[in-house]
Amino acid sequence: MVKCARCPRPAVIKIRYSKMHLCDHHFSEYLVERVKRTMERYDMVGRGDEILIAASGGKDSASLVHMLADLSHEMEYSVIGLHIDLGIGDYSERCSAKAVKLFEEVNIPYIVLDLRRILGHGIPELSRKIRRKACSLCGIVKRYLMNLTANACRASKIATGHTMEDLAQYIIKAFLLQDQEQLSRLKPVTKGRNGLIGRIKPLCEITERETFTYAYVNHLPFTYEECPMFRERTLDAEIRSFIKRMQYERPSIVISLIRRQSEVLADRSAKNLIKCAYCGMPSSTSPCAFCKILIKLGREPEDVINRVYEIAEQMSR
């Protein structure tokens, strides 16, 4: 049995970069400490931010929730749950479940949309109707719902559970295609203007491994299933293979990636925006992509709109 670093008590997870073990009860501290770190080191928060964090259901996101829970008297911030229903069946259901409940036992307010009564139809009708793959078509839908809810509710961040392996496959796949304007999306903080809310990922150092390992032993409620809709790519599982053997053979490079990355590249992500003459939300193409989602549907985006400014405003406070 290997003892953790700073007390008597078995150890539950090794930090491979720094080499040490720890127990669940000073794992979860030494956490919380790191991302409060990364969160001052980005500069992702300030006294009196409303913070609205997104969350899925899954090990990743019920840890960010518990987390800046934890961190916000603190860090002088308010937090605001957000879980989008994405209409997948069984699967959907029970990552709704698990994120209220999570929502209700860290005692924070939050929002639940539901798209079968925001648009009438979940991810796998909408991709039959539209003809769109899931994933794409469900990327487009949750980013502009989560910015739509940040104005509705006037959060001043939208915080999302991307860990150190989801920006590091994002940063690499982007510059292997050579993508400028996704590359300088890619930072663990984006500035928001306009009616585009600004991004912050307090989980950017921290590895899923990490993430699992805290939601585990503090007993957080979440779902261990993937998406059934998810087909990922051979390039997307090529980086990701890769990402794991460099964090295993050299632990501390994909932190440098992730740092270097936020140091090299202007933000972009708010650049070149006009209003979609549709919706009057910021885009860089009018119609939006939401829009044209909803033009083949035959909504009118003032219904949508509206519908989740109603919930916005109902809220459990």
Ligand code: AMP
Second form
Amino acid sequence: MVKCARCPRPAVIKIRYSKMHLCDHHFSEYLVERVKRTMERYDMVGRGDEILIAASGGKDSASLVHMLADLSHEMEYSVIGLHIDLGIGDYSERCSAKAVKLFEEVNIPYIVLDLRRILGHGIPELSRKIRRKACSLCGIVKRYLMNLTANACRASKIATGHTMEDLAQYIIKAFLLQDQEQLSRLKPVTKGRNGLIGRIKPLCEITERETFTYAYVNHLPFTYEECPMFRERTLDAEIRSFIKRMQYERPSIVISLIRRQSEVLADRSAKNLIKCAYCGMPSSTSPCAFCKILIKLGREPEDVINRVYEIAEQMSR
Ligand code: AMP
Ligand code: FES
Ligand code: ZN
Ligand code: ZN
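The form predicted in complex with the ligand, contrasted with the form predicted on its own above:
Everything in the complex follows now, all chains and molecules, and the chain you saw is the first one.
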């Protein structure tokens, strides 16, 4: 049995960068401290911030909710949970049940948006109706609804559970494809402006192995399932496996990619935004990507906006 470096209890994980073995208790303490340091390093939160935490029902965002709720008193911010029920059959039901159980357990106010109530359809029907791949549609809808909900509940930041692997994968892919617009957005923090709420990724220096261990040893409600609509492209799979290999062979290189990228892009903001003529939100196109979907569905942005505001108002604080 390998012992914890800080107490006589059995170790549950070996931390690759420091080669340190830790037990469940000391690993949790260590990871929360690292997330706190990440938030400080990138100046993610300030006193009085109200953070909307987007939780999917998976391990990464479950750990995020638990850690941010834990740090909220010490760092003097408040939190609200958000889960979007994507209407992908039983899979979404199980994700929603886990997310709600988690919000209840950590005892934070929360909002659940059901896509079928907001747009009349879940992701599979939307994908068929609009003739667009489920994952890209889902990304547009989630991003828009997160921002709308943050406005509706007057949150000052949106936190997502993107991990080190997620961010590194997007950075490498955008670099290979020379997608400068995308590259400029791939930072641990993006500033808010004119109705676009700023986003933070407090787990950007934490690995999936660590979020899984944290969620597991703290008995957090989360699902192990992958989205049934997800089809990984070959390029994404190759980049992902390259990152995994790097994390194993040279643990510090992936973190330094994320840090360097964030410095290089520190003052290069995304291209100028215009106002969407339909919903009034800042966007690089008008209509914005979300309103293009609404137009195809024959729906008015006001209906969606009013519905989300109504749901946000009903939230118990
Ligand atoms: P993904 O886009 O699935 O890689 O998820 C990235 C992050 O987006 C997660 O860590 C969550 O913070 C957030 N997210 C994904 N799906 C949902 C959902 N259904 N409801 C709320 N937040 C979500
Ligand atoms: Fe969006 Fe699977 S989570 S399509
Ligand atoms: Zn210990
Ligand atoms: Zn719009």
